[in-house]
Each structure stands twice: as structure tokens, then as C-alpha cells.
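Just one chain is shown here, as C-alpha cells, and it is the form predicted alone.
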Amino acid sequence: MTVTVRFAPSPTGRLHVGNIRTALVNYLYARAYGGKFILRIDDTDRERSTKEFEAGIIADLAWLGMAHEGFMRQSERMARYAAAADDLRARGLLYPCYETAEELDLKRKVQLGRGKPPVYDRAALKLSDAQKQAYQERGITPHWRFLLSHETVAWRDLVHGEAAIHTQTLSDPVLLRADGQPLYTLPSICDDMDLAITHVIRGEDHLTNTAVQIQLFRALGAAVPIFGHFPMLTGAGGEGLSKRLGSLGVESLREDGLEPMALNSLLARLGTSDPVEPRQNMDELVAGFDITHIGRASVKFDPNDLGPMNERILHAMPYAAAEPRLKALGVGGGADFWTMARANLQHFDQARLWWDIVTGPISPVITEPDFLATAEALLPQDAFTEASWGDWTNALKAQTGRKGRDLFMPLRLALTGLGHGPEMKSLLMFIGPKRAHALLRGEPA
């Protein structure tokens, strides 16, 4: 069996933290077993789905590093869903219902008032042909429900272990709206059948739906896939994920300079027994992924964790991975410059700042002209080495008696214009003698 999973977003918006995590768990599971990751666009909501959002989802997945081996768009498969509905209808497994939304709502309220679960009472099954005809003559078009067999449906869940739901506790699900539009369940089952999906991995908010879907797979003569339901994200304090956090999207994170592997590294390990550690690429994440390590407790997500993770990714990024991006920024200096600069980066593009610092133009910050004049006199004229900074500052310390911040800060401000940054022993080599002497004299360079 080739493990085949699918990620099925609706193109009614861009990807956000919650569905990025769903995509990631599916992607890692497929890759861990040498399987396939399928992208399915659930665009049956004609009013809200757009091609722009679809293109955005595809671009977001590519940026995150989740390549897909197969693609499907639900809006192109309406005939397939209609055929499946006809099959169920012909076998008495899909029946017409004529209640309005208001009537159904009233029924639910009455049941709740009596302390009963708000389960559909199957009143439509008791309608005579004459009663159905009367509805049709009044211009009332039915919606269609799938007839559940009232039995216990059991399965072994990848996360929850042994699971079972008695379908008598559930309402017969509506598969077709009155306008003929299929709702989520029927298209999803048909697609999973046709794509030969072996594993359906998703949030535990779908756990109850699984019993319905297993019955529908069986009714349509399909093999039932293996299911896995992981806990949903909550806020940092355990509260329900707020609208702000839930809508935290790839587009805004990318614009903020976040590395895709910072997001992937964090989301892949949240809620597992594994430590959350920075990973430089997807292969490293796949190698350490095990779905059985996902716990059943709620998962806390704090967006404030993304910044530190981003820095850890950058500080460990090898030059081979950074090189093409540095060239695109116009940053030179090779591996030595990257090794020096990366430890001070919060976002990758800040590498350009340190390249500008050592290549100019900058205006030196002169706080103590007399001290800097002494420093310039002691600064070698020859090419700098790794030892130059230490030799120079030791000589300056011996002559002036200064040490610590009083010694180093005036030099840093003059040579970089900033009060922070990479180690000066490394920066000094890139600044070079000619430029360093000019800056110490207060001359822009």
C-alpha cells in the first residue's frame, strides 16, 4: 500500500496557522512512509471561493516547502457527485426532506427543552407519496439526507486509539441542499475514493463525523481509510484560539520576514512528546516525525514563540542554504561574512544591514575624539587578521588604562555607527584598514 494523504483547504481565504498545521502533519506523515501528498481544493462554495485565494494557497504551500504529487478541484467534479447521489437514492439510502431551516431549528429547541439530544427525528421517512407531491406542487424542493444504519461504528484512530460512535446518537447528515448543491461530506468521500486516499488525518473536531463517513464509504462500496484526529490549537493560556491567532496567515508571516522552517519546526512538534527544536529543512523534520507521539491534550500555540525560533533557524543556517539569498540581496563576503553576520540576525534581510556597515557609506558616531585619535594612532595600517582586534585593543588598554565597555563602545560606535552587532574582531577584518582609519577620524566612509 502506498500511503496517500490529502490536504483539502477551501479557497475562501489564505492559509492560517490552524490549517497550516493540518497540511504539515499530513505532509510529514506521507513523507515518513514514502507516500504521496495530494492537494484538493474544496471550492464548492461558489459564493466565497475565488481563484485568487486558490493561487494564494498554492503559493503558500510552495513557500512552506510542501510539494504535492496530485491535484484535484471539486468544482470540476459535480457530475461525479451527482452520480454518487443517484446511486444512493436508487438504493433508498438518500431520502428527501422538506422541513425549512426554521422548522428544523424549532425541532432542535423542543428536543433540548425536553432534555433530549437534538437529533433529526426522520419525520421525512414517514411522508406518503401524496404528501411529497403536495410539497412539490407548492414549489418546495427537498434537501437530501443519508440514511444512517443505527449501529456502532468502531475504528482504530492513529492518535485516539480505539474509537467508537453509535450512529443512533447522530442526525442523518444532509448530503445535498435543496438547490442540488452537494455539501462537504459527499464530495469528500467521492474524492477520497477516486484519489485512493489511504489515511485521513485532520483535527479532532471531525472525530464524530468519522462514523458517518465510514458508513458512507461502505455504502458506496469503497475501502475505508485509516483515520487520525489530532487536538486543536488553543491560545497560550489554554483558551480557545482567538480570531487574531486563528487567522495568523502565511502571507503576513512571510511579509514579516519569518523563515518557513521556523513555522514548520514549531508546528510540527507542538502537542507531541518530542522537543521543539529548529530544523533547517523538511527532510530533517520528516526524519524525526512520528504521529504516535502526538498527545490527546489541547495544544497551546503562542505566536511569540515564532521570533525566537526564527532566530535559532538563522543562527544555524549553513552558508550553502544562505548563499543564493545573499546574492539576491547584493551581499558578498562569502561564508566568512555569513558566519559572522548570522548570529545577529532576527530576519534574513538584516544581513544587508551588516554588509552596508562594512562596505558603506555610513556616518561614524564620534563620542570621544581624543580617545579615538589615540586609537587610530595604534591601529595597524596593514591588512587585518583575526588577531588584529585583540592586539589593537590590548595596546590601547595598556596606553589608556581603559577596559570593558569604556574601551570597546567608543570604537564600535565609530566603526559601525551602532552600539550593537557582531563581534568586532570579525567585523574589523571586513571593514579593512583604510576604512577603519577614516571612520576613527570621524570621516564618513
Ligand code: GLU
Second form
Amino acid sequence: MTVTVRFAPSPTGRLHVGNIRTALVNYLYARAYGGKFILRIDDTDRERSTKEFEAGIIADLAWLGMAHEGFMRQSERMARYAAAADDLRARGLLYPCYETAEELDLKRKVQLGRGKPPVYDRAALKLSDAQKQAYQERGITPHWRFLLSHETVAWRDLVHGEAAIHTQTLSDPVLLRADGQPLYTLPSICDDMDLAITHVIRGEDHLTNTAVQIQLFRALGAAVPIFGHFPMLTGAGGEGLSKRLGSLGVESLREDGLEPMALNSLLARLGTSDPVEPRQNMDELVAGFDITHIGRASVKFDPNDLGPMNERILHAMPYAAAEPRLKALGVGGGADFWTMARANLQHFDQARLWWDIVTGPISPVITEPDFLATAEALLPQDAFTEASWGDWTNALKAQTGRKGRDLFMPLRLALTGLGHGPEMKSLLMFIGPKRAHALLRGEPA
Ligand code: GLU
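Okay, that one was the form predicted alone. Can I see the form predicted together with the ligand too?
Below, the chain from earlier opens the complete complex, with every other chain and molecule after it.
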């Protein structure tokens, strides 16, 4: 059996933290078992789905590093869903209903008023052929409900363990709207069958759908996949993910300079018993992934954790991974420069800032001209090495009696124009003698 999973977003927006996590758990699961990760576009809702959002989702996944091995678009498969509906209808498992939304609403209110669960009463099942005919003649087209068996549906959930739902507590789900358009359930099951999905992994908000879906798989003669429902993300205080947090999307995170692996590293381990560690690539993340380590408690997501994780990713990023991006930014200096600069980065693009400091035009900040003149006179004569900074500042210390901040800060301000930054020992090598002399004299370089 090849593990086959799918990520099935509706193209009604870009990816955000909630569904990135769903995509990621599926992706990692497929990779962990050498399986297939399929992207399915759930675009049966014609009013809200757009091609732009679909393209955006595909771009978001590519940026996150989740390549898919298969692709399906629901809007292209309407004939398949209609055929499945015909099949169910022929076997009496799909029945026409004529209630208006207002009538259904009223029924629910009456049930709730009597302290009963608002489950559809199956009144439409009792309609005679003549009554249906009468609706038809008045031009009222039905919506169609799937007849649940009213048995208890049990399954072993990858996250929840043994799960069971009594389907008599559920309304027979509407599979087709009155205009003939299928709602989410039927297309989803047809697709899962045709794609030979082995594992359906998604948020707990779909837990009750699962009983219905298992019955539908069976009704359509398909093998029932394995299910896994992980807890939803909540805000830092345990409240439901706010609109602002929930909609924290790839676009804005990317604009903020977030590394995709910072997001992946955090989201993959949230709610698991495993430590949240920075991982440089998907291979590293897959290595420590085990879906059974996802707990059942709700999972707190704090966007403030993203910044520190981003820094940890950058501070450990190997030169080989950084090299093409440094080239694109116009940053030179090879591995030595990267190793020095990365420890000071919050965002990758700031590497350019440090490169400009050592090569571009800068204005020195001169605090103490006399001290800096002494310093210039003591600058090592030869090309700078690792040892130059230590040799130079030791000589300067001996001559002036200064130490610590008094000794180092005027040099840093003159040589970089800034009061903070990478280790001067390393920076000095990239600044080089010519530039150092000019800057210590207060000349722009
Ligand atoms: N399009 C559905 C959603 O985003 C897919 C749910 C599923 O995984 O079955 O909620």
C-alpha cells in the first residue's frame, strides 16, 4: 500500500497558519512513509472560488517547500459527482427534499425549544409520489439528502484513538443543492476514492463529518481510509484562533522576511510531545516527525514565536543553502562572510546591510579623534588576519590604558558607523587596511 494523502484547500483565500499546518502534517506524513502528497482544489463553490486564489495557494505551497505528486480540481469532475449521485439515488440512498431554508430553520427552533437536538426529521422521506409531483409542477426543485444508516460508526483515529459517532444524532447530509450543485461531502468522497487516498488527515473540526463520510465510502463501495484529526490551533490564551491570527497568511509572513522553514519548524511540532527545534530543510523535519506524537489538547499558537525561530534558522543556516540567495542580493565574501554575518540576522536580507558596511560607502562616526589617531598609527601593516583585531587592540590597550567599551566602541563606531553588529575580529578582515585607515581618520569610505 502506498501511503497517499491529500491537502484539499478551497481556493477562497491564500494559505494561512491554520491550513498551512494541515498541509504540513499531510506532507510530512507522506514523506515519512515514502508516500504521495496530493493537492486537491476544492472549488465546487463557484461563487467564492477564484483562479487567482488557486494560483496563490500553489505558489504558497511551493514557497513553503511542499511539492505535490498529484493534482486534482473538483470543478473539472462534475460529471463524476453526478454519476455517483445517480448511483445513490437509484439505490434509495439519496432522497429529494423540498423544505425551504426558512422551514428548516423553524423546525430546528421547535426542536431546540423542546430540548431536542436539531436533527432533520426526514419528513421528505414520507412524501408520496403525488406530493413530489406537485412540487415539481410548481417548479420547486429538490435538494438531495444522503440517507444515513443510523448505526454507530466507529474508527481508530490516528490522533484520537478509538472514536465513535452515533449517526442517529446527525441530520442526513445534503449532498446536492436545489440547483444541482454538489456540496463538499460527495465530491470529497468521490475524489478520495479515485485518488486511492489511504489517510485523511485534517483538523478536528471535521470529526463529525467523518461518520457521514465513512458511511458514504461504504455506500459507494470503496475502502474506508484511515483518519487522523488533530486539535485546532488556538490563540496564546487558549481562545479560538482570532481572525487576525487565523488569517496570518503566507503573503504577509513572506513580506516580513520570514523563512519558510521557521514557519514549518514551528507548525510541525506545535501540539506534539517533541521539542520545537529549528530545522533547515524538510528532510530534517521529516526525520523527527511522528503523527502519533500529536496530542489531543488544543494547541496554542503565538506569532511572537516566529521571530526567534527565524533567527535560530538563520544563525544555523549553512553557507551552501545561503549562497544562491547571497548572490542574488549582491553579497560577496564567501562562506567566511556568511558565517560572520548570519549570527546578527533577524531576516536574511539584512546580510546585505553588513556587506554594505564593509564594502559600500559609509560615514564613520568619530567620537574621539585623538584616540582614533593613536589607533590608526598602531594598525597592523600587513593584510588583516583573524589575529589582527586582537593584536591591534592589545597594543592600543597597552598604549592608552583603556579597556572594555571605552577601548572598543570608538573603533566600532568609526569602522562601521554603527554601535552594534558582528564581531569586530571578523569584520575587520573584510574592511581591510585601506578602508580602515580612511575611516579612522574620519574620511567617508
Ligand atoms: N476543503 C475542505 C476544507 O478545507 C477539505 C476538508 C477535508 O480534508 O476533507 O475544509
